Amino acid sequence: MINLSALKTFLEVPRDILITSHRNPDGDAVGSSLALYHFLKNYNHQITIAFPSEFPAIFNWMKDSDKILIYDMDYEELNRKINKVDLVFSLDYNGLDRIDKMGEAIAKSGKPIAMIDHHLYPDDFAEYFYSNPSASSTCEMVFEFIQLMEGQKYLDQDIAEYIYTGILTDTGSFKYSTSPRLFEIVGQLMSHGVNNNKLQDLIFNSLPLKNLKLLGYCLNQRMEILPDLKTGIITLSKQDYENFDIKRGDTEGIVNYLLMLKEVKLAAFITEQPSIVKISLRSKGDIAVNEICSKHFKGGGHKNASGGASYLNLEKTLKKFKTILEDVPNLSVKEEV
């Protein structure tokens, strides 16, 4: 953390506070931003959280989420109030175009920003930054936050059950972008109450039957396998989204099937959105997708979890990823020959 006792010292006082995370919201991004909002409502602060886009149903159940506003829906009453605060705090992105017009206007305000996220590269927007790459999600640096901030009394239940809940939508249920210090702090949460059980349940077992199908779908006619880049691929197009009535998160988590395969070590989730071509990246070992995103489709991430986007149609975009994947390291059969 740069300037942190410089934060805690503004921090001592009640202060009007916004609490920022990226578009198409995930566990990490709600999660976090919920579990900051409960902790520092022990300091009196006035707080409101807003995110770009709507965030999956999936994560109502947490208190307070029905009080989160959305900028694409209540973007005059945020204008005002990104105007009024005191303080954003920017929470699992590294800069402000990854929250869109929201972003326009907290750089237009010229507000403080506490920045708190573990991708790599961050830009310098930030008054505060609090970066590590090497953290699981940026649930676990909210936690280091509140170690930091000397605010240990505060950790309830319920702030430990949002921070659990980014770390493990974050890491694929612990398969990827684990520590030996993500497990020490996965037991002082569950110290607090929490319950794996009961949030495996809460966030992979509450599909709606559409879901279900639209997964089938996927598995069974958008599925393509290369076997000798050891690639999965799954695409949807526009036409897909409207068949099946896709919305925010429903789409969660269908990339991980395909590094089911044994034969697979690359998996590509590749979606078809209004303006720009959506991807999602995981991999198994050594294969680094966060270099493909970062280099080729202006992202970033994890060495194994990682997104970026395309300009370009699906089609073309889907052509372009095949092209570069001969060319990434510890990937094409052949090398191994």
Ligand code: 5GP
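Residue numbers count along the first chain shown, from 1. Here, rigid core means the biggest group of C-alpha atoms that superpose within 1.5 Å across both forms. The structure presented is a predicted model; accordingly, all values stated were derived computationally and were not measured. First, how it differs from the form predicted together with this ligand.
- In a rigid-core overlay of the protein, Asn313 has its C-alpha displaced by at least 2 Å between these two forms.
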Contents of the next structure:
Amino acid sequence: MINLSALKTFLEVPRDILITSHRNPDGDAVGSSLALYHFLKNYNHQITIAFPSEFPAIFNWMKDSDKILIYDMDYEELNRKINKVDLVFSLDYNGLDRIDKMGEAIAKSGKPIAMIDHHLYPDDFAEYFYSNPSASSTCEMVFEFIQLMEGQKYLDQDIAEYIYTGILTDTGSFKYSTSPRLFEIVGQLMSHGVNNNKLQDLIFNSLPLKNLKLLGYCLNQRMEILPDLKTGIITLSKQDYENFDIKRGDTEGIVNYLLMLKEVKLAAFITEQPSIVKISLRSKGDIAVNEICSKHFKGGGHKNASGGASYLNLEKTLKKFKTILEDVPNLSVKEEV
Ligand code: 5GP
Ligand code: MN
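Please give the other form, namely the form predicted together with this ligand, since only the form predicted alone has been shown so far.
The complete assembly is shown below, putting the previous chain first.
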């Protein structure tokens, strides 16, 4: 980590700290923020957590999650806070443009930033810079950060469970992005009392009935498989959002079902949002979906999980996407002949 010793010195006296993470916070965003929050509390800092938008209710069991401020709603209070704090932590995002207006306010304030993140190609926006694109999750990096800070004695069951949550959600319960180091860390988390069964139920077996019905509808009515391009696509229109009363977070994970098909190497979930069409891509092996998103959809992410946006309508976006697929390396069946 660049500037670790300076950050350590900085954190030796009580500070006013703002922990931030990305829009549509997932388990890694919420878990890493609350793990870092409870860890830093031991140093008598005053700490606030802020996200651009609301986080899913399935993470409400984490202590002090009710204190998290949401920029979309609490922007006046947060603007005051941003101008008052000594340090901003940026967790699980790699550039201030990933947190929209809150990022603009932070940039304008000129406050020092400590970034902890595992996305590829981070922007150069942080005084204290900790980037590791081969880490499974930001939560895994928060575990390492605690070691770097020599704060192991503060790693209790709560912190271990929040870290474990982000690891579970970002690896799809150890399906992707695993490493020998990750399993060592998980071993240590278990010895701090992490209860895997309890967390699996809290995070993955807590779906409201309407979400399961929506999943059924997506697979039965809205799925298209393109065998020649080893691709599966699910699209949802504004009308679908209305009919199923779909809220933010309700569609989480649907894209992964397409990858369950042996012949599918690339999965796309394309949804009509109020002002954009959102693209979510997942892939197996060598198919780099982050390149598709950065080249064509003003987005990015990881090699096997990326997102972006289109400003065309749903139908035109779908057409454009299919055309792009023709040129994606390793995808076309014809290439193999
Ligand atoms: P999701 O498909 O779940 O929205 O996002 C998958 C991954 O792609 C996440 O790691 C997320 O950070 C990244 N991602 C999603 N949308 C965007 C985007 O619009 N821009 C960038 N740079 N990354 C994105
Ligand atoms: Mn993450």
